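Below sits a lone chain in structure tokens, taken as the form predicted on its own.
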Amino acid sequence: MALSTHDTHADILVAGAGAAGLSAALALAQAGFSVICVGHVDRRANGRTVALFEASLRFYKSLDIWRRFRGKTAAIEKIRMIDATGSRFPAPPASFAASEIGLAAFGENIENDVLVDGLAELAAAHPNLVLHEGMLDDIRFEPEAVSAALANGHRVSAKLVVAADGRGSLARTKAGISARSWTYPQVALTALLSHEKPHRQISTEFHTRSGPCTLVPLRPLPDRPHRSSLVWLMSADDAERRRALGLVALADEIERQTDRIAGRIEVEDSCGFFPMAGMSVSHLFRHRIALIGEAAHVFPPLAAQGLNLSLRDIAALVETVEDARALCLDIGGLEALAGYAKARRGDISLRTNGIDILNRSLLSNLLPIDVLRGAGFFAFSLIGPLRRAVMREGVLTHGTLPRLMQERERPRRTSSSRGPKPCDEANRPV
């Protein structure tokens, strides 16, 4: 759908049309809200993939959209971690199997451009949703609504803006929410690989002094039966040197770094190089705005937590605004949105701080840090209950999951059956 007039109203404006923004727009539209999603849809192939864990798969299945991606993913049944730091006290290899916690797989890996393109097609076809592939020019927060100006001259008003427009979020800045950013001395190289040996649905992480080098299973293609995605954190100097290499020379370096466990490797066309950074925000919401995804939190791509954390943001926000609507509350008001921050603060803090500590521990060559890391790997390898607790935390998180991520049969609810009920003086809360 396209914007039909120069002034358009919706219940919710989603700023940003990446995987998080499109997912939020679809989930909110399916909940019966009218939604306008504004942002650039990046369909470029840049070697990036997304490992979606069990809770995230439940989210997409609850929305009845995961079938759009069947046959385009690869299962991750095991995760293996190998200490390649060269430490004097190397940690023993640690292996985690999804079957230990009653799952067939931890999740599914999919190319980022395939996911975004599919979500954009679904968004464009949804009756409750307008997808505008342009940019926001300005946002004003008023007592009764949010007023946004688009770069093409259109204006949009809404009760709530969902900021999914990344670490440099215009919506967050205009709302006066401060962010603290920091950098790491690392650049992530991302690439899609074809290789000689099968991956056997195992994701393998080599922990080096510059960060992890990870091979994640990827769907086969007719002429390439064995494929994986690569995320390799390295120093800025090494990234600059490798950026200048030809694909054959780069494949040779990947083979050496991964101990040739995949045999001969071929790099499939374009690679991506991304400087590593972190970010946290002072507030997850203000009057008429809620932050999700990289507008709310940024950290390095360790343990595949990025989009999985963002989808938990979305599931919690959908639950918050659905509950507010049922109580006849203003969905953009502080009273309604306070529940969102309460639901998300602990999970976001745990992931941001945990990833930061793990990443910095790899960069450090101090002996006490090496000993502690080795002890941790040793404990994970030998203590079954601890290993299983870590696995469950990684794919399902502690505490109660939002409704869209709970393990139960959910009848498909259309926008008409989930629409708002009338709120009059008789049923407003006192």
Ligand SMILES: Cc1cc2nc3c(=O)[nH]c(=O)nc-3n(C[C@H](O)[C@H](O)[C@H](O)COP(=O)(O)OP(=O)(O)OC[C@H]3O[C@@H](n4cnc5c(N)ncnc54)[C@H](O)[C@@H]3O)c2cc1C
Contents of the next structure:
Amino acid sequence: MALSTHDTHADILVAGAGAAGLSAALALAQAGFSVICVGHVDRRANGRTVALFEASLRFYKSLDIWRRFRGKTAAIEKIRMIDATGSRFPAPPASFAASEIGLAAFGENIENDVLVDGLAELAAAHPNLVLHEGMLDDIRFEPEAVSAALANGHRVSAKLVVAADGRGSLARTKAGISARSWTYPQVALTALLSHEKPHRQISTEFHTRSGPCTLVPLRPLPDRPHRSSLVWLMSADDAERRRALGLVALADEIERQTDRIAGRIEVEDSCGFFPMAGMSVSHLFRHRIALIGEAAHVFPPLAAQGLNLSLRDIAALVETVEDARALCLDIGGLEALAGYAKARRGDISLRTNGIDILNRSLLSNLLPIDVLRGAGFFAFSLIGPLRRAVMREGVLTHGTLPRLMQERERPRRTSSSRGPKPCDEANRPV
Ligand SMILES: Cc1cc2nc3c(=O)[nH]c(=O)nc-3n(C[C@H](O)[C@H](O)[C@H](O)COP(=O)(O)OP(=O)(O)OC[C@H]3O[C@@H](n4cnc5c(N)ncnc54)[C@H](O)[C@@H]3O)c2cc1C
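Based on the form predicted on its own presented above, generate the structure block for the form predicted together with the named molecule.
Everything in the complex follows now, all chains and molecules, and the chain you saw is the first one.
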């Protein structure tokens, strides 16, 4: 659907049309809210993929979205970690199998541009959703509504804005929510690779002094049966040097860094280079705004947590606003949104801090830190219950998962089977 008038009203305005914004828009539209999603859809291939774990797959499956991506993903059944720091106390190699926690796979890997493009197509076709591929110029918060000006002159008003407009979020700034940002001396090089040997559905992480260098299984193509994606964290100087290399020379360096476990490697075109940063925010909500995705948290792509965390934000937010509606509460009001922050704060802080510590422990040359890291990995490898708890935490997280991520057999509800659910008058607060 396209915006047809200059002034449009919806229940919810989603700012940002990246993977998080589009997923939120679809989930909220599916829940029966009228949604306008505004943002630039970036369909450029940049060698970047996302590994989506079990809870995220359940989320997309319950919304009946995942079948759109059938045949475009590769399963990750095992994760292998290899200490390549050169430390005097190296961590022993560790290998984790999804079968140990009763899963066929930890998750699936998909090209970021394929995911975003597919979500945008679904969003454009959804009857409760207007996708506007442009930018927001301004947002104003008023007692009864939030109103936004689009770059093309349209105005939109809504009861709630979901800020999914990335790390520099305009919506967050306009709401007066402060963010603390920091940088790491690293750049992530991303690339899609074809290689000689099969990956056997194993994702392999080499932990180097500049960060992990990870090969993640990627779907085969008719003429390229063995493919992986690469996320390689390195110093800014190394990234500059490698950016200038030809694809053959770059493939040689990747082969050496990955101990030639994949055999001969060919770099398919269009690599990406992403400077590493972190960010946390003072509040996850204010009157008429809730923050999700990289508008709410940023950290380096260690252990593939970013979008997985964002989808948990979205699943929790959908539950919050659905419950608020059933109780006849204002979905943009503080009373309704407080539950969202309560549900998300712990998970977000655990991932942001945990990844910060793991990343800095690799960058550090201090012997006691090497010893601690080695001992930690040793314990994870050998102590069964701890090992399984760590694996579960990575793909499902502790505590009760939001409804959209709970295990179920069939898609939960579709837009056709599930109309808007008005508030139940019996629940209206007096
Ligand atoms: C190298 C790398 C590898 C990664 N691997 C994984 C992985 O394996 N698994 C995983 O879970 N995560 C991974 N991540 C993290 C994941 O990719 C991000 O969390 C996710 O893409 C961020 O999505 P987002 O929608 O929150 O933000 P963004 O993708 O930044 O989207 C923000 C959107 O907001 C729009 N916007 C900005 N300003 C405005 C405005 N004024 N008006 C309207 N729109 C606006 C932008 O145009 C954009 O569309 C990885 C990240 C990197 C860098």
